[in-house]
Structure formats: structure tokens, C-alpha cells
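Given as C-alpha cells, the chain that follows is alone and in the form predicted on its own.
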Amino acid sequence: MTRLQGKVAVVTGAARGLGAAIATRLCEEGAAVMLTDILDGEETSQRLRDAGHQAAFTVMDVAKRDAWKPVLSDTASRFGGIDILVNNAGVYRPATIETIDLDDLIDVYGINLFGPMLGMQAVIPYMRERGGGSIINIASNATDFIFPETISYGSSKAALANMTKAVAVHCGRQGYRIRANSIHPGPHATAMMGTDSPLVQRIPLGRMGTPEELAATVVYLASDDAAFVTATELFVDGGLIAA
């Protein structure tokens, strides 16, 4: 399938796990993809190029204000523009209200919330030049499925979901034809999460999700199939928040 033929995407946190699966599926659907991460993602990028796709990798810390401009400029120069931004980079540090450290909270917010904010702010001019675009922020079902230990992670993702809606409404009312949506994954089988979890028995579908299933959801929101979908929270958790 080539629903994204001629489109250009930037995916953060793309060296491994969900981000690598997202970048792979975007390429398979015809998009040129710039992978970014603080980890080395050149192997993932090379694998995509060996498969005949347009892909490149650059190191980027999403929380650094000055990091976004050169990455987006390089992406647009290399591939001709930017149509899709997937803010996937994130960090989870378990803590409760009694154990959390303010510096850790600020660091989590820097990656999970301020990074996507900087990315959205920086990418809008590029999308406007292309006549529209799709911003997809990877939040979490922790926005609604609450554990005491997710005080920093869950609250950062809840703020990201709210910010996504604000961006969507702003862009819509400005006539930019830029859509913004958040995806809220539950447990997925990745190297970070593992292939099993105590939560599995609580998931109505009886299993963890796969990175490929999440990537398919990203492609839907990135494509014209979702042309009338914006300011939406899409939960991909096997029904966990409803259980």
C-alpha cells in the first residue's frame, strides 16, 4: 500500500521499539522518513534504505530548543518538505507524590511535553508551505488508566493530549489544513516493555499490542483516510481503559 506516496515524515524516538516500527510502516506506505533519537538509529535507517525506502537518521534531543530547527531544515532540504510529524520520543520514570523529585519531573516533562511542543511549533511553517499536514503525538493510556507511580509520566501525557487539541483547533481555525491528534497506547511488546506484563490479564483482548499495530494507527492518522479527524484521542490498548 502507498497511502503516503510523496509525503515526508519526521519520527522522534525512532531508533528502536515503537518508533522504529512507525518509521518502517511510514516508509512502506511510500513516505520518506527522517528518523531521530538520542540513541543511535543509523542501523534502523540503513535497514530501511536497503529495503529500497527513502530514510535518513540524525541524533536529536527533542527537549533542546535549538535542536529542532536544523533537523527540520535538513529534512525539508533532503526530501522536499515536511508533511507528517510523529512525536514518539518519551521517557517513563516511576515515582509517587512522596518519592518524586522536582528535577526528575522537569526532565520527564522536557521530553514528553516540551519536546513535542517545540516540534509542533517548529514544523507548522513547513506544513503550511505544503498546504497542510498531520501531527501525531504518542501519548499514553496512562492519561486515563491511573497508577500512583505514573505521577510524572501520566500527567505529562495528559498535558500532551490537551495541548494536541489546542494545536488542532488553532490550526483548523487558521485554515492551515494541519490536523493534530494523539494516540494513547497501552502495553505493547517492545524491548522496553518486554513481551509480557501483569496487565495482560486485565486487557479485554487478552494480549499485549504489537508495535506494528500501533504503527498502522499512525499511518491511518497520517493519511487522507483521516482527512476529517483532528483534535482526537485514539486509544490503542485492547480495551484496557474500559475494563
Second form
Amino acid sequence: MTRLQGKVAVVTGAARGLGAAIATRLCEEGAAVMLTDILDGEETSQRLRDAGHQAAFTVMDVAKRDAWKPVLSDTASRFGGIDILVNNAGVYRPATIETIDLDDLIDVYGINLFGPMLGMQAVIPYMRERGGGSIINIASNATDFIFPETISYGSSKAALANMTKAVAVHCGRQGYRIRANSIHPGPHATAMMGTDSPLVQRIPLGRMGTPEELAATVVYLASDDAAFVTATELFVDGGLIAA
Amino acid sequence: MLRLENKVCFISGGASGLGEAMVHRFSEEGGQVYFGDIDAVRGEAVAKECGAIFLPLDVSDEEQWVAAIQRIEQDKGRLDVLVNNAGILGTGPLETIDIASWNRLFAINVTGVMLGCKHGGMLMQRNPGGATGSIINISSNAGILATASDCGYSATKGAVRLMTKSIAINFARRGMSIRCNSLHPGPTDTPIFKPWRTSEKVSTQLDDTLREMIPLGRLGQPREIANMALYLASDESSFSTGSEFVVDGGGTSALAGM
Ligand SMILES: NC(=O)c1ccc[n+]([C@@H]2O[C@H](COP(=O)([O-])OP(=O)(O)OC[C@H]3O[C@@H](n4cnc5c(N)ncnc54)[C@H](O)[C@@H]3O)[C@@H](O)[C@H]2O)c1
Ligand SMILES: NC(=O)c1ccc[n+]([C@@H]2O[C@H](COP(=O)([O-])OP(=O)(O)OC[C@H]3O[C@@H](n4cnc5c(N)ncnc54)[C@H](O)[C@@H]3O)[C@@H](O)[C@H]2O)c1
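Given the form predicted on its own, state the structure of the form predicted together with its partner chain.
In what comes next, the whole complex appears, and the chain from above leads the way.
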């Protein structure tokens, strides 16, 4: 399988969960992948290299203003450029309006929203150099339903989806051939969600998604198959928000 | 491994435009492709080009659906992918709507989709090993944003959008793994616009207006829409059902021209 042959990707939050599955699948489709996380992702990266893929890991906190530039420049010099950015790192901190603390909210926004903004801003020059690119932001289907406890998480993801579209429309009108889209997963079995989410019984397909299923959607958006797809939201949620 | 290997597929309106591109794309990816259309001449020609099988079908006629699905069941004993793609443009401004063309529009764009889901869905339920499959209903960006000059078209495409969700959730809640999603193309270069291209000048104006709607600054190509249909037809989208998939160069997210 070589749907991404010759392409270079950066994936944030790639040490585990959806990010690790995404990095793996991108490699399997022929891309060279820079994995980044605040946790140690060297093991995942080594496993990919052992399988004959092009992969590297570097520690990076997406919320740190100065973290992006050196990582992207290292990626470009190592692999020859950057075509794909997957903003996957994210955190969920349950709180309601009565319990939330402003510093906590700023923290969540820092990782889920400001981080992707910094990443998109920093990656655009690299993508322009390649004559185009694909930015994929992992939002959540929590953009479209409300729990009392999703006050920070849901609003950060809704803002991320909206910001994605502003970036997409800007890049489109500028003629950059850089596309930007958001993916909205429903419950997938990872450390963040656990394996027995109370939401499961409400999912029409009757099960949680697997990280591999989510990764297949990332491949589609990353590939040239999706050349006319930009500024849109792709839901991978077992039908949860449809009814 | 090809992306639709061993999957039996049916596409309505496969003799032209988006449907034709899907017939080709699905065949390239190993699908065993059947397709229907009212245009038998174009249908046979497309079939010859790629080895797919053409079946005459007017989507508004239930008996013809029964016959087409029966043929597939006889040949293959199963159906894995159904694309309800056949559709026509609408009836123009409100004040000028003629009831016969209005009814014909709904018979093709709405009833035709329902009949496909009904008979295709019933064969999917009989698939050996249990109910499986993926149904893709072609709506439009006009099912999301208003088309001021054509309330009929917008109404049919909006109907497809919500009918799709209802069918998806119904199948899922009954424990069947038959997925159903809507695909919303933006302006794409196909013969559907032929009736509007009455002169070169009008045609250029139309293209300019369409391009203005699209941040990517160009019309879509049929193959780009077929690529999304392929993603939805394949197991790559196995956790998506009842959702909307937009391929429109950013058109529904931006104010036209800005
Ligand atoms: N799992 C689900 O059900 C689900 C549903 C909807 C959306 N999502 C989204 O998918 C993405 C991945 O989630 P997951 O389920 O794999 O979670 P996870 O907790 O298993 O993985 C998230 C990864 O992000 C990393 N991370 C956290 N803060 C970071 C920072 N500041 N800088 C860099 N990396 C950081 C973590 O170390 C971790 O490795 C998240 O954005 C999440 O919101 C997940
Ligand atoms: N082209 C676009 O810009 C665009 C945008 C959004 C949505 N769509 C939708 O995509 C679908 C395909 O459109 P297209 O652009 O390929 O159009 P097209 O006119 O090129 O092809 C449509 C095909 O459907 C067939 N058809 C018409 N009535 C039929 C009937 N009663 N039974 C069976 N077949 C019938 C036609 O013979 C033709 O082969 C339609 O549903 C259309 O509304 C198109």
C-alpha cells in the first residue's frame, strides 16, 4: 500500500492512542513520519523503523509557542519537506461551569486549540514550498452534543473546527493548495476514553471505534484522493450525533 | 489488496458524470460493479470501457429496482455497496413551477433514493453471513446551503440528507452492520449543467459564478467525488454512519466570493 508514497507527515500526540495508530498507518502507506508527544514515543518510532518505515520521534509540547519551529525544521531537513500535519494531541478535563477553574480552561485551550493554531501557522511555509499540503485537525463529535462536563473540552474542539475552516478558506483563496479539515471521532478505545465508556450503549453501531478505523480516515484526507475536500468536518462516530 | 476487492457494487445513474466516474473508480479498485441508468446507449458504452455491467433502470420505478436487484442476487448472491447517485436539477423559480416536473423531480431525487435503499438494503440484509454493506446517497452542497433559484432541488437534496440519517440509525439500532451516509458534492464539472449552458456567454458566466463559490478556485472533477464515494464504500469508513461527507472545495464553509 503506497497511497502516501513520498509524503512527509508530522503527527502530534503520537506516543499512544489515536496518534500512534495514525502514525503507524501513515507509515504503512509510504509516508515518512515525525512523531511528537510530551510522553516518550521512542518505542513506537523504533517499532516503525524496525518494520522498515521512515519514522522519528521528538519530544514536543504543542502548547509551547517556541516548540514548533525547531521540530518542523528538523523534520524538513531529515525527510526533505512537510506535506501533512495531523494535530492530534488533546486532553479532556471534565468540569462544569460551577467547578471550572480559569487556569484549567486556559490549559485545555492551550493544548486543544492554541497548539493546533501554532502548528498550522508554522507549517504553512513548508507546505507552500512543496506546492500544497493537507492539515488534519482531530476535533471530536463533542462539537455537536453537550454534556455539562464538556465545558472546556467541547468548546475547545468546536473552536478548533471553526478555526480549521478559516485556515482552509484562507489557504484556498490564496491559491496555496493547502487543504485543512477536521475529523470528529466518537468514542474510540484509548487511554483517554477507556474501554467501557458509558456512551457505548448510545452509539447506534453498538460499539466503540478502533484507533485503526480512525487512522484510515486520516489517510484519506492526507492523500491526493481528497484534493477537492477542504474546510469540512468528517464524523467517525458510529452514528452517535445523527439521532 | 485492492480497496474494494470482492465487493459487489451497484451505482444508479452510472452512465454519465459522477456516476460514470464511480463506475470506473470502483472497477479499478477491484469492485464487481453493476450500474443502472435510463440512458442505455451511454450505459452500454461505459460498461464496455471498464467491464462493469449495465442494467437499464429508471430509479423512480419500483418494479425496475426489483428486477435490477434480483439480477445482482442471481449473479452474485450479495450486495456490498449501493450508491444512489441518479439525480436531476430542479424546477427553477417558485412562481414558474409546473406540478408535473415537480413530481418528476421528487420521484427521481427522493423516491428513487428511497427505493434504492429499500431494495438494495433488503438484499444487503440477506448477505451470506449476516447483514452488511455500505449505502451512499448523493445529496449536494445544495442540501446544506440554500440554492435561491431552485427551491425544488434544495428540497430534494435536503430530504436525502435526513432520510439517510434515519435509515442509518434504523439499521444500526437493529444490530445490522449496514452503514448509510450522504455525500455532498459541490459544483463539479459534469453534463448535469448542460441544460443551463444555453450559449457560450451564459456558460462562462455560470462557471465564474460557480468558481466564486469555491475557495479552492476551481470546479471539482468527477473523479474527486468518486474518491470520496470509494472511501465510504470501503471498510476504511467502517465506524461512520448517518454522517454527511462534503466534497466541495470549501464552498459550504465560506461566503461566496470572500
Ligand atoms: N478516544 C476518543 O474516544 C476520542 C474521541 C474524540 C476525540 N478524541 C481526540 O483524539 C485525540 C487523541 O486522543 P486519544 O484518545 O488518543 O488520547 P490519549 O490520551 O490516549 O492520547 C493523547 C496523546 O496526546 C499527548 N499530549 C497531551 N498533551 C500534549 C501536549 N501538550 N503536547 C503534546 N502531546 C500532548 C498525550 O501525551 C497522549 O500521548 C485527542 O485530540 C482527543 O481529544 C478522542
Ligand atoms: N455535478 C454537480 O455539480 C453536482 C453537485 C452536487 C450534486 N450532484 C448530484 O450528483 C448526482 C449525479 O450528477 P451528475 O452531475 O453526474 O449528473 P449527470 O447528468 O452527468 O448524470 C446523471 C445520470 O443520471 C441518469 N438519470 C437521470 N434520471 C434517471 C432516472 N430516473 N433513473 C436512472 N438514471 C437517471 C442520467 O441519465 C445520467 O446518466 C445527482 O444526484 C446530482 O444531483 C451533482
